[in-house]
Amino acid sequence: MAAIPKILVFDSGLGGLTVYREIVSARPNARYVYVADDAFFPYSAHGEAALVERIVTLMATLLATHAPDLVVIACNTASTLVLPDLRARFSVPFVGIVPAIKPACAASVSKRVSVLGTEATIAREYTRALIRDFGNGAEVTLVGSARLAGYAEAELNGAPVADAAIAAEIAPCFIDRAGRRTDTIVLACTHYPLLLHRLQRLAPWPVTWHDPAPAIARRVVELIGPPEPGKPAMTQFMFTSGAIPSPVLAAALLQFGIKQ
């Protein structure tokens, strides 16, 4: 590995900015790419065969571009669905993310839980199958929300979203029956801890959010090793529609220290 090594994080859109932000803290003396995938976002609206053609094909150019000495992928829907096939094309090493269920069913006092995703990683098999893997005999509610991701990317572009609209994709979360209450929702897509002060104020009783981001940058310090004395990071970022992020997200963007 590259004594400053070079990493790639790459999701849908946005959200991966969450994960970005762990890891660089993890792992400050290193290069970045962050590479939002708007051209093709939300990953929801397509096909499982058409994201799995759209996301090698787009990786084997990033990869002869860039040439990271590590992958993040930092989707749920596209780690959940391609890292197979990334993994058996590309000698690179990637590190993807899946839904914290395990950690989430284990914590949790009242055994019952909720997974919120997007439709698409809630109705994948992967996810089910972690449940029955890993669910501790907890009672897991599968929530799939067509809106948030879309409500945290324009919460980004300051495009502010009601607390009304929020309230109505988390509540199915929430179920209080039999004497036992939802304490522990997991947070199953990258966009939603970019709303997370938001899901914390407008929840109707407190549980715990799961958010992998922390444990995905253990990993890839594990990869790649621990910091060493160098310069700070420096992250390159890029939508794959060539579009420039407007003033209010390049603020936004240096909120996460971004800056090129």
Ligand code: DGL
Given for the second form:
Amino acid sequence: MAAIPKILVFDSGLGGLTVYREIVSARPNARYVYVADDAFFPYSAHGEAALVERIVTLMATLLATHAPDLVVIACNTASTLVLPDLRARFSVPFVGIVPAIKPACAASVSKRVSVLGTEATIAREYTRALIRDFGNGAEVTLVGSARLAGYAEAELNGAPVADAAIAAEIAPCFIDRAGRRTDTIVLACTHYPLLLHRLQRLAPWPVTWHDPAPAIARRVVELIGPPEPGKPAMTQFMFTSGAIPSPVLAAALLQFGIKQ
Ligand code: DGL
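Next block: the form predicted in complex with D-glutamic acid, after the form predicted on its own:
Shown next: the complete complex, the earlier chain at its head.
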């Protein structure tokens, strides 16, 4: 592994920033390339075959261009589908993010857990298998949101989204039946932690929102090795459309420590 490793963080859009910030804080002494595949956003709107083809083809170009030591697929919609193809095709290590159903179901006291993801992630056989294998006796409600990832993008781009619109997307997660309420919600889309404060405020009752990003960061450190003293992270940010971040987005990226 290179002395200062290069890590490529990949998502359909800006959601992967919630994973990126955890990785950077766990492994500051690295070079980062953040790629937002905005030209194909949202991934949940594409069929499985088209999405596999898109990501494998794009990854071949990105690996040839950037030669990273490790790639983080910071997107549940992609990871629940394309990781086997990526690992079969390329030799660089891939770390993916998939719904944190196992730890959420283990931690739930009421044994009522909801999984909030894109409609595509919720429909995936991979997600269903996680519930069968790791449901741990919990009653799991799957909630596919058509709009929440777009709302998170809008907010980061300075276009405010009304409380009522967000509340409507999360409402099906909250089940109060037979004396047991949902106490844990899995954030199964990397965009959703961008809205965490809104989700907490708009929740009908307090729940634990389960974000697996810190666990992904720990996995990256396991594979890349702990930081040595040295320069802080350097990050290149790019959209696959070639768009340049607007001033509002550039200011938001600065909050994540991304200057270019
Ligand atoms: N950030 C992506 C995820 O974690 C979803 C957004 C999309 O549909 O492109 O699932």
